[in-house]
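This document starts with one chain, in the form predicted on its own, laid out as C-alpha cells.
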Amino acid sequence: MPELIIRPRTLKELWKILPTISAKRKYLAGGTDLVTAANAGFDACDAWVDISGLKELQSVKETKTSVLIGAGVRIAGLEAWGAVRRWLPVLTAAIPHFASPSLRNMATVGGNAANASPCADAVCALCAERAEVILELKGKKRRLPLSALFKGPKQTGIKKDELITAFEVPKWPHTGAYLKLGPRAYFGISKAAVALAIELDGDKIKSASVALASVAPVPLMAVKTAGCITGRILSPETARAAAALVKTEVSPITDARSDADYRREMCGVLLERALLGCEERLKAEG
C-alpha cells in the first residue's frame, strides 16, 4: 500500500495538486483491482489519488442523441438509471454477470476500462453498444471509440495523468444479449463472453455489433461477423453462419481458466445462442 493517499474534492482541485505528488502515482476509484494488486505486492507506486468522491464523475445524463455515463458510476448503480435500462440493453444484460454483488457495489465503469482486462464485462458490453470514451487532462478533453482505447492486457492509450471522465453511448433502436461462460453461473471471471447488439427492420438485421471478452489480448470487436449478419434475416441459418465465422476472428489462449480451443468453440456457441434468443423475443413480440 502507498504511504500517501490524496483525495481531491473536484477535478479542478485534482489538476492543481498533481504537480505536488510523486510521479509514481495511480488513480483509485472503486479499488477492486488496485487494492487487490497492492495486497498481492504488485503495486509499486508512492501515492494513490482517490477520485471516488468526485461528484462530476458520478451521474448519468441523457441527451437527444446519446447517454453519458460518468466514469465514477458504480456498476450496481447503472440499473438505477432509466436511460441505461431504456437505451442500453446489452449493458443492462451484462450487469448481473459482473463479479459479485459486493464488487458491483464498489467497482466503477471507468475503473473497469482503465484496468484494461481482456475479460472486462462492462467494457465488452459498452463496446457492443458503440460507446466512446471521454478522457481529460488538465481541462483538455479528447474522445475515441472505447474499443480503440486498449493496446494489450493491462495496457491502454491513456496518457500520463489523463483521466477517464465519461462514456458517451449513442441512442439507436436495438436489442441484444450478453452471454458469459465462466467456472460457475455467476461470480466468476469469464472463459469467454459475447456481447451482441442488433438493430432490426422487421425480421432483417439492419446493423450489428459483436464484441467478445477473454478471447483476445483486448476486448475484441468481431467486425467480420457483424458485417456478415448485417442485411440477413434473423434466423437459425444466420445464427449458424455467425457462429462459424466468429471462431475465425478470435485468438484465445490456454491458461488456468480454460483451453484455447474450447474458448474458440464456445464463442460460436454463445453467439448462436444470443442470436437465437433475439429471434425468440422477436417472434414473441410479433
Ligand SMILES: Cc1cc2nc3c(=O)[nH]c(=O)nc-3n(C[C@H](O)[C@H](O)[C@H](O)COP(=O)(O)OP(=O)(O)OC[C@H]3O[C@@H](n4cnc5c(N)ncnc54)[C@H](O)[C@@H]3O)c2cc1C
The other form holds:
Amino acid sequence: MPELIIRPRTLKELWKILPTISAKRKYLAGGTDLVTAANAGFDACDAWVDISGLKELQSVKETKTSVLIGAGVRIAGLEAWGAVRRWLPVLTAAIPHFASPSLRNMATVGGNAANASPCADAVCALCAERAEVILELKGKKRRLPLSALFKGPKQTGIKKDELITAFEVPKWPHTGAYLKLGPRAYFGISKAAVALAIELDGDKIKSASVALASVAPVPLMAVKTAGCITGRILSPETARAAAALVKTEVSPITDARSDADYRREMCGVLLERALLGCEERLKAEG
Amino acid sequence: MKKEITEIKAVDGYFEICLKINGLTKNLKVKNNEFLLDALRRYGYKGAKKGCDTGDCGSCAVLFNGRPALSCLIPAFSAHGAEVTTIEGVGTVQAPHPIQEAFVQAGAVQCGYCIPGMIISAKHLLDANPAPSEGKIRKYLDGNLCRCTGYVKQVEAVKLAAKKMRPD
Ligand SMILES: Cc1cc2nc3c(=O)[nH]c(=O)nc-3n(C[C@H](O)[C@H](O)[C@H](O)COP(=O)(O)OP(=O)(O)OC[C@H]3O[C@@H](n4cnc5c(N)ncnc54)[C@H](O)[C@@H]3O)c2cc1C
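Let's compare: the form predicted on its own is above, so bring in the form predicted together with this ligand.
Every component of the complex follows; first up is the chain already shown.
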C-alpha cells in the first residue's frame, strides 16, 4: 500500500490537489477491490486519493424524470433511499445478492463500475434499468450509457484521473428481477446473473431490457432478447423463447467458478424464471 | 470525530492516526501496509479474529462508524478519525452484553472463532430492530461463516438476545 494518502473534502479540492502528487495514483473508495488487489501485489501506487470524504458523491437525488445515485453511495446505503426503492426495482432486488452485509457497508456503487468486472452485480442491475454514468475530469463533465463504459474485463473508457460522480437512471414504470447463481444461496461472485426490467401494458411487454453478469467479457446487454420479447404477451411461451435466444447472445468462459456450457444453460433458466416470476406477480395483482 | 486532515503521510513507514476505539480516543502508530485488524490486534484488541484475510469469512468484523465492516480489508490509515467498536467494547467477562449471554445460554459457541464477528453483526441488527424475523437474522449473519455449529444455535441465540434486550 502507498505511503501517501490524500483525502480531499470537495471536488474542487480534489482537482486542485491532483497535480501536486505523483502520477502513480489511484482513487480509493470502499477499498474492497483496490485493497484486495494491492494485498495480492497488483496495482502498486505512490499515492491513493481517498474519495470517501467527497460530499458531492454521497447522496441519492430525485428529479422529475430521473434518479441520481452518487458514486460514493455504499451498496448497503441504497435501500435507505425511497427513490431507489420506488424507481429501481432491479437494483433493489440485486442488493441481497451482493456479497455480505458487512461488505455491502464498505463497497460503493462507483467502485463496482470503475472496477469493471463482468460479474459486478450493481452494475448489471443498473444496466438493465438503463442507467447513464456521469464522469468528471477537472470540472469537465461527460455522460454515456453505463453499458458503454466497459471495454473488457477490468477495462473501461475512463480516462486518467477521470472520476465517476454519479449514475442517472430514468424514471420508467417498470418491474423486474435480479437472479444470481453463485456457489451458495447468497454471498459470493456469480457463476451467472440475470437482470430483467420490463414495462407492462396490461399483460403485454411494452418495453424490456435484459442485462447479464459473468457470461461475457463485460456486463452484457442482451439487446436481441430484449427486442424479441418487446410487444409480446408476458407468458410462459414468451419466457421460453427469451430463454432460447439469450443463450445465443452470451459468450461465457470456463474458469475457476464455473464452466461455459453450464453458464450458457443457466442464462436461459434464470431469464425464464425471471419472466415467469413477473407473470406470477401480474396474475396475483389481478 | 471529523476527518479534518486531507493528507496522511507515512514517516519511516508509519502513519500516526487518531481514532476512537470503544469510546476512548487513541493515537496509534500504524505501518503503511498494515490493516486495521492487524493494528487492533497489535494494540491488544484480540477479539477480532483473522480468518481468511480476504473479506469472506466475517470473523474480523468490527463496528466502523456504527456499521459492521471487515477490518481485514480496511487499511489502518483509513481508520483515522473513525469510531471503531470491537467485541471488547460490546461487553466483558465481568459485565457481558445480553447478546453475549444469549450466545452462551443457547450453546451457540463451539470453537468460538467466528463469535466476535457474529455478535458484532447481531448487535447492529438488534440495536435497530428489537424483534427481527428469523429470515432477517439469517440475512444479517450471512457474512459470518461458522465451521462448527451449523448456524441453528446462533440464530436461536440472536432470538434469545432480542427477548433479553426488549424492555417488556
Ligand atoms: C469478499 C468479497 C466479495 C465480493 N462480492 C461481490 C459481489 O457479490 N458482487 C459484486 O458485484 N462485487 C463483489 N465484490 C467486489 C467489490 O466489493 C465491488 O466491486 C465493489 O463495489 C467495489 O467498490 P469499492 O468502493 O470497494 O471500490 P474500490 O476498491 O475502492 O475501488 C475499485 C476500483 O475503482 C476505482 N474507483 C472507485 N471509485 C471510483 C470513482 N468514483 N471514479 C473512478 N474510479 C473509481 C478505484 O481506483 C479502483 O481501481 C466482492 C469483493 C470481496 C472482497
